[in-house]
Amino acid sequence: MRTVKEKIRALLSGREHRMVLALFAVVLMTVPLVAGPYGVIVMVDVGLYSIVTMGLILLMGFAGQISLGQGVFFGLGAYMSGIITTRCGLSPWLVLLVAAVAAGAVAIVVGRALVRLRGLIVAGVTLALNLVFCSLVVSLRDLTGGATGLPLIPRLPLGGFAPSNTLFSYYVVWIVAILLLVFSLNLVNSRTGRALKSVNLLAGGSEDTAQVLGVDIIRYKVQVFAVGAIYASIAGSLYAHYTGCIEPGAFGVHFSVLVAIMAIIGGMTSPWGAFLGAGLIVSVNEALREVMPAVVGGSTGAYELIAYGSILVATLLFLPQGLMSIWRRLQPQERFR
């Protein structure tokens, strides 16, 4: 007779890990049957944020590389999808893939320059890149619609018709999220993942040791930077088709910092952390939006900012490994799952 602790430990490791994944997928697919329309809308947000956060977790947790510029790639995906589908009438699905490849290519160029810098400097430079990206979107008015936004982006089609938006978006977003989760878990255990574990201080490795062993750190870091950018771009494309209208404010510095907060709160040692972080922050956001105006009144944005800031500080001070570390304590022998 196994104890509960042992059962959980077993579930979280090895073969039975797949069961957790399957269970996760089944639960998510049945959510719309249980939750009302409001719940589904919230869950679409969680899914979109989870995808971006997962990319950032791979980057920060495994490649040890900070980025406060995921908004750039999210925005690149969204604007490429928005502009190309409205102007050329190409299939949104095709454009989504093209945008992801393009974002990855941009990331390889930028990443090559960034990986040689010290971590905290990279944080500053990526923030600056995000600021430049937003000003650029505002400036290129003819192409992007400027500050007022780019409207009338078509829905994602399914066969010949465009199905009911929210529910369809929910399934698309979450199927993509689960596929990317599987990809992430495989990446973590791939050659790249193992190479990065040898580099990453979080995993007890050291860059110098890895270099001595002949691991080409820079190449792997750039690869993961590109992977993170592709995730963000895919989420951006999905977002553009889901909302139908995009404006530069959605891809600003605050978006990037928010994603970083989700990664930190969820825990950067596992791609699973993305869902915890995104879920928690989106829930807090929704709760504040519902509760605060009724209780205190005033503008809701203020309480969100205060909450995000305090949650980030509290997490870093009291639970620096994030929420996933609570689970990890149940299974000390398995670090990366």
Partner chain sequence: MLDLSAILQFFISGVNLGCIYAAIGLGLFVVYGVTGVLNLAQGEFVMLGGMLTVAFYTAGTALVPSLLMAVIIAALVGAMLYRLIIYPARNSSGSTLVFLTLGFAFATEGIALSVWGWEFKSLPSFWGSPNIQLWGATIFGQTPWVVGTTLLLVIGLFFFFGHTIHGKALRACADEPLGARTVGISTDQMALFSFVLAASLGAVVGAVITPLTMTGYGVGMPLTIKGLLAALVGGINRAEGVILGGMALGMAEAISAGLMPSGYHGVIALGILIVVFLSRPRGLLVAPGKV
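Same protein, different state: after the form predicted together with the partner chain, show the form predicted alone.
Shown below: the chain alone.
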């Protein structure tokens, strides 16, 4: 008879990863049945952050490019969806796709300019782009609503109707998240994924060796940069239609840094890490908002930063490959992607 550890290893094997994915989807679809309205709201936030973090994990964990500018593409998707649907009356679903394509096109242009840079230089440039984006949003007040924000964004429609309840948004966000997870897992195991692993130090690769072998490093890195931007844009569009009102503060440097922290904590060696990192950080954030005002009073902003920093330091010290490394230790070999 197999031991518990052996059963877990079998469950996480590459042969059975589809069953894990199906179980994950089933659990998510049943969460609203056991969670109250507040729990559903929190899970919507987890889903949105997971989508953005998943794209960043593909970029950082596989393409080896550090980015602190995902807020740009998240905001681009949100503002394109908000502006076009409110002023032109087009279908939000159509605009979501248009915004994703536009974000991908912008990312290709930006990616080609950044792909030859490495390390902290890329992080600094993307951080600067995030600052520029927020400044433009505030300056173009006639188009974006400026610092006061853009209100009256319509809900995503369903068969000609626009459901206003959070439950509908929950299912939309998590269905999209699961579909993008499936795409990400396939991408990781595709030719592009294998090429990226050959140049990524985290995966034991070498960029110089890959170049000698004829791997088109620039093309693959630009492609993944565009994929990460598309993910962020889709999440931004969903966010805009979910909240009904957007303002530039939601897409600032704080957002981009928080997503990067989620990627590091969850683990950058698998798209699954996005859900672990986003789930942990959002849960800690909500717990602080509930507990700290009653304990110390006032804003919880400073305590949130302390908590994020403490979790990040602890992860880097004890789990340098993120929470996903705990799962990987239960396997005889790395087959679960």
